[in-house]
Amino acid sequence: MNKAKRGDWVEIEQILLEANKRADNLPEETKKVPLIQWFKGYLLNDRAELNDEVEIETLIGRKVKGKLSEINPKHVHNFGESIKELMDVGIELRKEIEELN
């Protein structure tokens, strides 16, 4: 879906700082990319396509302008990849606790 209409749930992005304006004390990988902020809300424009400049209203009533980055965005949560060493430590600790009892 590349087109949205007024009232659709969308996500926009704003560039807060271009890469060349980031602080010098940041790690190299961080300095190379702009600082971006994302907002989700209801589209206020009559129609829009991805990458159009649009205005939205957030759930708390805040109106924000930015580039349309996603239509009907999902809520995605991730705690990263499993760390085998931590998983092994958990198993080992449980065994040691059982031996103490």
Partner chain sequence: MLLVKDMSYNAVMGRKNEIMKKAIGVDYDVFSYGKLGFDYEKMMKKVGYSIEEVEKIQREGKVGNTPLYELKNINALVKKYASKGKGARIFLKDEAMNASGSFKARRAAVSVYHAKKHGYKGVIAATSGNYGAAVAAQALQRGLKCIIVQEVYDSRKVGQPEILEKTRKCEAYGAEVIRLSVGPELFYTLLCLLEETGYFNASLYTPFAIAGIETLGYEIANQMKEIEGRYPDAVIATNAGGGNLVGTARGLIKAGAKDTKIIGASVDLSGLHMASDIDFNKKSFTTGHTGFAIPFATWPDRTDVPRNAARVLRYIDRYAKVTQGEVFYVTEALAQLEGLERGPAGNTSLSAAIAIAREMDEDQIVVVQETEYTGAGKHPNPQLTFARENGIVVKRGKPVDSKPGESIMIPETFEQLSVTDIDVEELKFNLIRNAIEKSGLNSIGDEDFSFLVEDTNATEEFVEKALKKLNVVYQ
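Given the form predicted alone above, I would also like to look at the protein as it appears in the form predicted in complex with its partner chain.
There are no partners or other molecules in what follows, just the one chain.
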């Protein structure tokens, strides 16, 4: 989905400092990329597409402008893969306790 309408929950992106305007004393790899910030909120424009300049209202009612970067952004983090190395730890330790008792 790359079209949003007024009231949709969206994310916008802003370049806060271009690479050449960043703080001194940064490692090289950081100095060559811009500092970016992302906000989420309800879209105030009637219609917009990804990458359009838009305005949003945040959860506390502030109005912020930026480039539309995501529509209905979701939380993508999860519980990861099963880590066998750690599951084994549980089995081993419980066995040790059993032996002690």
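Just so we're clear, the structure is a prediction, and the values are computed from it rather than from any experiment. Numbering follows the first chain given and starts at 1. Rigid core here is just the name for the largest C-alpha set that superposes within 1.5 Å across the two forms.
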* Asked: With both forms fit on the core, is the shift of the CA atom of residue 78 between the two forms 2 Å or larger?
  -> yes
